[in-house]
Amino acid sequence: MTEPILSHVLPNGLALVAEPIASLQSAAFTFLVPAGCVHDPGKLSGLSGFTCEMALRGAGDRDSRQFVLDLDNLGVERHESVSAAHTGFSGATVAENLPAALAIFADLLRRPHLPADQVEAGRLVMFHELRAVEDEPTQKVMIELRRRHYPEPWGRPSQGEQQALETIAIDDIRGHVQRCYHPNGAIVGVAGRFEFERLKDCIGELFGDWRPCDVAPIRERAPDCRYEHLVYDSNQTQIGIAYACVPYRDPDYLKAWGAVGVLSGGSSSRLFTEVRERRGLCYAVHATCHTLRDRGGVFCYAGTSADRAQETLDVTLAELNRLAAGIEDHELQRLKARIKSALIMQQESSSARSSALARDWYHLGRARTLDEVSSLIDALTCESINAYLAERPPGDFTFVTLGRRELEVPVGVS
């Protein structure tokens, strides 16, 4: 039986959501600040990622080197990321070091140095990340697929674009912090061994006087087309297919997620069995659910040889369309067994739980315990999933291919 999840919202809007796990000796935290790449000005694509990189180069009374040394001395394993909606900073350490680690990250969020003399070093890091995408065709095709599937700016890549990265200056970075690094809309998830009242007091001391800011509305623009081919000189062809899905906050999300789990979850899934194992068409094939706050998508990928690319696309698309006919009980039972194993492992990871708590709060306005998630999974039936699929069958696909030649996509897609 998991312990209850506790929460507290500061007057400035910062939300603390925490799950004590007495069996652990560690504690982990995840900060989500509303500074994702949807907030990048149109001509400064990559500003959020560049700002994240620069925020790590000293904060409070620590220069760049001391910032890293102090985290290392506390044994903090950290991670940073930029998504459409958020910039995320997370860390995990032994429980007794949690307050000190939170204090360092409070400086990072509220008092980053953003040193002008390190902008060019930060720019080189961003260039390296961008070139890594260019050198990885799988990632490149899926980035472009998200851009084509979601309305602008929700499909933007966090890596940015070469021309924009070349022009970003320190004033742009500092302006981004002033506009987007604020407590209203920010979330901190904490999981592991801690005493909640002390944690709440600590968060209040570190962030209670952080002043909220006005938030500018996001203007959306529909994607230009539903099929894009990227010319790439290779003997391989990368195929991306996307279609709309309900978001995580929708009551039907787990039904959609269960259907995709049958489609692509392990070596017994439909895509793996039909496209790779039986026909030998590709070396990789999978599909995943992706969610924004108000919309979602299912993103499918297949990597194959150029001479078998058209057949791979056709067979993959046929499996997506066949999903509308429903799933079978034995498929659902295999999926449930895999998920139960994953839930058990998540309970043993304070980092995984802190991330899940922050994510849940953003999407749902509350956090689910693992017991609740387990009950929701148990409640899934073939009848409920098939009813969802009958109402929302895969369709209206977006396609992106990468290789030497374009492929034929269904009539009506342009």
Given for the second form:
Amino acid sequence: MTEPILSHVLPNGLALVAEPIASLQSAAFTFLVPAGCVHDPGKLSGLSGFTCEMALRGAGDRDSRQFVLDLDNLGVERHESVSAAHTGFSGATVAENLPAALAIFADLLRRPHLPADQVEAGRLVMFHELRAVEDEPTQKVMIELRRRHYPEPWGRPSQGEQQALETIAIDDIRGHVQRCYHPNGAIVGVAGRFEFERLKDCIGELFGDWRPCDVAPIRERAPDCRYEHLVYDSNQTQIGIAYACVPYRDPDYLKAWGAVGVLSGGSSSRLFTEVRERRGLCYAVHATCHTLRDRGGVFCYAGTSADRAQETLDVTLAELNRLAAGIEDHELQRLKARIKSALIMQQESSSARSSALARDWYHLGRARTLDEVSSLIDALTCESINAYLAERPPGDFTFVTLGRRELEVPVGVS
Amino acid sequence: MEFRSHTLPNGLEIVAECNGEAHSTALGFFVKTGSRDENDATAGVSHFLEHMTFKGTPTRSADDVNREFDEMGAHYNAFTNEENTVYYAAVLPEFQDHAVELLADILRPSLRDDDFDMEKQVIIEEIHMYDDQPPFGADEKCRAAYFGSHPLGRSVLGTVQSITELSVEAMRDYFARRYSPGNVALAASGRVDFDGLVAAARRYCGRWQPCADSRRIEPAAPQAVFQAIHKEIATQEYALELAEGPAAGDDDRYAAKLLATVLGDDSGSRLYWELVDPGWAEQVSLNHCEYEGAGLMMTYVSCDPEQIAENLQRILDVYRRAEAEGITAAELKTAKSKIRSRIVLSSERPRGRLFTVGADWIYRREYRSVEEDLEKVADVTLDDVTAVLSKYPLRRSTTLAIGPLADVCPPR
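Now that you have shown the form predicted alone, what about the form predicted in complex with its partner chain?
Let's see the whole complex now, leading with the same chain.
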């Protein structure tokens, strides 16, 4: 049914993973560079984000204006993000402009100017990002939850911290590029309308002589806090709850993901039904699986008025605990219908596919075709999901709340 | 790609862009009603009613509605704005009939008292949520200042007070008037079985009783106001500026969109280089918004409170220069490349195309293919952009700032 996935690993380690989709007029690409915020030195949190910002300010023979102008003339819709493991650069445009766009991104990754005279402007951009989070309590509570759920440095926010950002100098940024912007561990996912052999040649020419370098090991430190309340003078109290989950590459991942789908996928899911529909406690309530390479987490969110926050927390938690008793067949059938539909619709977006390809390669060392994912989903049964839930019931929760008053939280009880 | 249309005897219009190559089918009921059709006694009813449609019908409970959408694996939702309430679902082609049946059924909701009281709480939570996020809601306050007593100045969400005081009878009355089949269009895109779609609409909507109700289109009398709202918990300062722009029926809306891209796209525009690249603002943008009989050019900026006054001055200077000198041919060419690429990318998904096909129909009763849309963009000349700049001066605007500052100094 779906297109084959083609891949090629350059001798220097850069992996190209590509899915030609003939029905599309566009092509999209996602570069994952192993320059995530776990590589920020302890005193320089935010260095990866700052470096990403600076990398966009001119590269190769283009200054920062020409860089943006040329991408605009190619109609490239671009997006950058920093996660724990990677800095991601992605773009999408009409198919004929793909090679020219890739050439500009090769400059960005390999020959960024990192101009010293723009470092103060870049710093201001970073401060803005930090402040913007302060005005979005929903985002803030989830950032703090992730920080407390994962061992340091895996839960770090990519925005960094004010004090650290104040001290970062251009040499720190240049050093970060030298240490982390390298082909070993880097991935480029490409999807849409293109011819693979030509794409392979193009990537070879642009990146073949990019030199690999050594990677420093990450030192971890376990989190020590299970509940934290952040005082904030808001109408609503924001509630975040997290618990551990297997990572994407674990053979049990789809079972864990399926269980979270029953909890919070679609309007007939348990959280939406019990917290919003039956009790009218809140407008937004949801849970999602998040994965790192070696561990994962389920992150739940609910936001509600202060006087109903305790009830919202209690009802949400009761649903998480009820999941341990298992899911029912009708829930699994709806889940499968939603996933099947989402998989087919994913073929309609080159951007969605290119990022899925790169993500798969990072976690699995290969990419799954949509047909393969579809048959894995078909193979899910209530029995297999319930066996997983019995073995790994939601528990040992981490909580973060944000609002006027602290809530009563059953820390240490699952 | 083929365009088809049909009208039922009760006035319901059906339009579709049929693409046999698509993987999915997108369907949407576009109801021509929104906050501009409300009054003080019904403030917020359009949006509240949108929530209530999902609470059940004479033959389905709310659980049934949610369950059936999920059983189809539908990607579905609804939204309400100043002049439309749209209910949509993207499904695999085999579910076309079931999706039309379900959407049609919820558009004749029971509006039960108990559900009304329960959902009121959810709406109030939604209002509280946005109130905690300063940039949200600022657009409604700015529109209110700009439009004054004109209906387009009304809030979509309403207030905690208006929602608390709203009665279910008032909602039922509003529903009966505004959800008349003549006021609704069913649009579809992607892999559509058009004959099946018309048959389904006839079967599931054919008995809807028409009711004569119309929207009064009064000319707007824009106000030039400068206002600062003090929001203590905010960290950044936000400002919105509204100036007049082409309405939904005006041909110069393409030139206005290109102008907005040149001056205020989120990257590579004049405002971007003046404010974002040097680090003076977190974000800045200029967008064109179209309504029936009115249009807006909307500027948005978020920044450190200390920078707001200077940023408003920088924005005004950019607009003054554009009005005095126009834009360059190179800028226009770049803007065309960006818009062309965006149209192509957003059109690849049937659910992206649905909103364009639906909006073209309800606003202009016309269909334009992606190619025709691209041609319209390509045909815009520098003279067209200059004409828009002189007809709709950007510097004559209403400004609303919201954030930790009690006072903001207006630009000169």
